[in-house]
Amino acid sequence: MKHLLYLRDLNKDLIDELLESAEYFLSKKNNVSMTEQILQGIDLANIFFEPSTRTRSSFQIAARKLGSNVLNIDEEHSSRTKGETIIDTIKTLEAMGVTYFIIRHKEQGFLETVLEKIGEDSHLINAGESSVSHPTQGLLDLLTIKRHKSNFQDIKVTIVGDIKHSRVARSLAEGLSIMGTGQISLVSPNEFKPDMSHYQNADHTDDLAIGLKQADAVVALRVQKERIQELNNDIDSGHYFEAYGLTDEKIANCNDRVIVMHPGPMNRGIEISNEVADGPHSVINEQVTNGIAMRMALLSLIQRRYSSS
């Protein structure tokens, strides 16, 4: 495993290995000994051409905990403003000794182009690609579910919101399918219904009550206004919240020990209420902690397999 572009490229055994490794890091509160800092002397670049708080910061923290030197690069402060291509930027960084590239980009297919151009000693990890892929978010969500449920096979996972434009939903659904999840339910208004060919093991409904019935894990998504050219940005937030916002009353339709998740950033009062976001079923802050552990697990696995090859 040299790169990670899509969660669908992994198999169950590899995901199980990542989950086990991440749980080990969590048991150490995401701190490791000097001998476990497998990225000592390794240079890693976070290259983000879309805004990010959680993903960018957690990759930075994860890499540094493993001993790596981390460079943070964004479009505003890179030579892109002078006309340099991203490929040339990467080639320049490779010449400086950088071997890990964590990239977020709004253009679908861009990372595959990068993969064709980078050096044979470099590693590419997708930190978010358009509306199609966010594999490490999917992995950390699997980790969060695993830590609360005995298995994936006997549970129902419900994803609520703007699924059509969500890379989070797509990667999570890919991961859930690989892990053999019993039922995956997608809930959205019809204008946010995705191409179901990408969700072949899931069902869709525009009725939140149906989707939440007997759910064991619920993932709320925000409306991706930045990706929706045809959407009026003056969306009626009150109407949307009434139909699809998670409240205590609505999640009462789920199983008693349901967990509520959100990839962030949250729009409180639109897709989720304060009472749910901060309530006893919420594991939203836990997801953030799990994100560091999972990214530590991923970086460790890639480096371990690469260095032994």
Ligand code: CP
The other form holds:
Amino acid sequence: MKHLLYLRDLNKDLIDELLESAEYFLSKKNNVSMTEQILQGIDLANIFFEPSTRTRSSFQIAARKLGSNVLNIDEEHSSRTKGETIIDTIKTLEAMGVTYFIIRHKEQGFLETVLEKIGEDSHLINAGESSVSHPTQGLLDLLTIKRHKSNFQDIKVTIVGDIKHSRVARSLAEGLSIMGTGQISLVSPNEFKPDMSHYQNADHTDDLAIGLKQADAVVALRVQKERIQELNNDIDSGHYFEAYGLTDEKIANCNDRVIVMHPGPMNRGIEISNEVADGPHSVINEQVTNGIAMRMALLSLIQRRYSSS
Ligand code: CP
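Mind pulling up the form predicted in complex with the named molecule next to the form predicted alone we just looked at?
First the chain shown before, then all remaining chains and molecules of the complex.
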């Protein structure tokens, strides 16, 4: 685990170790002593080719809490606008001593290309790749579920929304499968039904009432309009909300102690109502806090065990 591109590359022991370490950081309110700041003197670059609020800020905060110097490379203001390739940008940063690269990109397979080209001492972490992978979101979602449920095996997790275009759903399903979750239910209209070969341990329905029945955790997903526009498609928001938007009435089908999650950014009134987003079952803000702890756990583990510096 010198790099992290896909959650499916981890095994249960490693995920358990990350969950335990993240719990430790949470117990410290994500603030550690100087001696635990394992990234002192280490330079880390956040390079995002798609917009982000949570992931970018969360990596920045996590890395800084561990003592790292963080560079945020903003494509619009970088020499990329003068024709430099991304690989040349990375090589330039490597020459300055940067060893951690946190990259988000819309193109499937791009991170693998970067991995082939980066230096031996560098670490690459996927911060969101196309509709394919968002491993740290998957890990923080696992942490959030673990904090509310006694185990992963005996629970039903329902993921609702635009699953076809969702890297969050893919990574979470990979993580849940590794942790042995018995029931993973995907709910979407058929136009958002994913290629089920990527979800071998899950079932799919277009009926939200069936999907929500007895769910212990429900994950609402944003309709990824930016990717749908690329596909020359669109949705009727009102109709979609009626059929797939989470409301108190629909949530009543779940187990009493259901938790409601959303990776953000939310589109209130489309995939989730205000009453659910801000209601007693919502753990959406906890997910954000857990994201810092999990990214601290990941960076610490890589640095402690797999880094040459
Ligand atoms: N969950 C998530 O990836 O959010 P951002 O796009 O704001 O990073």
